[in-house]
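One chain follows as structure tokens, the form predicted on its own.
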Amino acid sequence: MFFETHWLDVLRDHGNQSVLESKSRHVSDRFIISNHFNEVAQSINNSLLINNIHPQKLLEVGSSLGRSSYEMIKAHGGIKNVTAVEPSQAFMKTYKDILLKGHKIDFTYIKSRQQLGHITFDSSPIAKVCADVKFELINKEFDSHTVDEQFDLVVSLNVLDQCPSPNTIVNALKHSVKVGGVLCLSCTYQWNKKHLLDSSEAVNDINDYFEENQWKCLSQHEHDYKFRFSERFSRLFSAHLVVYQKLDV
């Protein structure tokens, strides 16, 4: 479900019109594809441009299959270095295959409730967009010891409600932003006891993570985020995105 949601529209844009088979009546691409990644990248880009901020070094935490990194690189032409942190080994391998290697790989999609389908696509046009960017891929959970440097732009999208300690993640993210740099954080607020070690960390508004005398809010928006559970059933979430600049205090 992640693969089709994250990359199907890009495959279509590059001419791959392979049919996604289904055990029930065929469902159109419009039902499957999400514009979430394009919209979030553009929203962040608008905030940076309005405030005359031109990042060169990007840290993305929870980089998943690489779609957000790809959109950030396209939207912000000055990015020269990307550090991607992703605890899933399978996700990190796919990230590398699509953005760095640029070769033929399998696309996995939902065929039915019990079965996945596969098509093959050439990721070289995607990798070409990223060819001038230097990548560091870190396959581990993120905390205050994961990276040693600070970044112009730090992005973590829809990660907080999927981790044991949101406070630990946010504090590490904030520390990773250099003065004058920007932190972009989004959350769907789907807090669940199976993830949280301490239920008190489940905030109602991610703006509460930022101290007014240390951070300046540049923008905030709501963006649709959806993915499929089966061939004819999907869930739609509202992801709250905030963009903050770190102040010199």
Ligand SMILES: C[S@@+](CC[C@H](N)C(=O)[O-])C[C@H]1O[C@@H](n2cnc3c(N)ncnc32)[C@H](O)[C@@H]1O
Given for the second form:
Amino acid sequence: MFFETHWLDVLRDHGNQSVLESKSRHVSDRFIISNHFNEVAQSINNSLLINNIHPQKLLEVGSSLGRSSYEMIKAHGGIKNVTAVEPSQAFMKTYKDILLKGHKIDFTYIKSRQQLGHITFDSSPIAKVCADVKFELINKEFDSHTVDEQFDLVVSLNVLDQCPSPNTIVNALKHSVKVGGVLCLSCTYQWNKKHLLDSSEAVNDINDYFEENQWKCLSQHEHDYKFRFSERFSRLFSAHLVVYQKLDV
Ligand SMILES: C[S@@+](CC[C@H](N)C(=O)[O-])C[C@H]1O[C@@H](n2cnc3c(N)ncnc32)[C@H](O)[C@@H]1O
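Next, report the structure of the form predicted in complex with the named molecule; the form predicted on its own has already been given.
Expanding to the full complex; the earlier chain stays at the top.
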């Protein structure tokens, strides 16, 4: 679980000062917290604002612990519907507990490589931000049969190199965007046989998924993306984010 990298900064903003224990002496929050989710949401938000796009219906695929959905909802006041697709039951339960329910949550964090620590926090301030949003949570792998409607904003971050078939996901994502709507994809290009069934599906530039006559590139950036492995060891990836608008052809 990656609770602390995804959510610790929000807990701190809401006044939760619980100390995260460490096998060795205290490790600072600065080392644990990631700005990834704020930066990516800001980057997407800028592209939408500059292009006068105001999404109401969001689809997030590989929504994990809900931090990106939360940042999208905060950044775009107009979002009224969120559909989140996530195959992990544990991640989906946490998404629901934090964003929809708003109650006391047991939050596990890395104390050492072998040990987890626990703190509890009250997620009601987070759920309050999302209170006017209607959610649909889908606990399965995403493919062309998962949703039967189209969305204004479709987001799938750091999923493609972590799934069995990126082509299946990308084709279904592209289909699920309304004309005039926006698809945001990011990738760290960590292709690995552990996930990927067919190595020919590995790409070295996610721009290649978008046909020039059907999609307009609104922006692309690189963002730091951090994973913590033990109390004093993190890995930093560079996540390539692209934002494309679907053209009326
Ligand atoms: C590295 S995590 C990224 C999570 C989050 N989007 C982020 O940016 O931190 C990859 C996520 O993709 C999900 N995932 C893997 N295969 C998937 C699939 N076929 N359909 C939808 N989600 C998938 C995983 O369960 C996991 O939550």
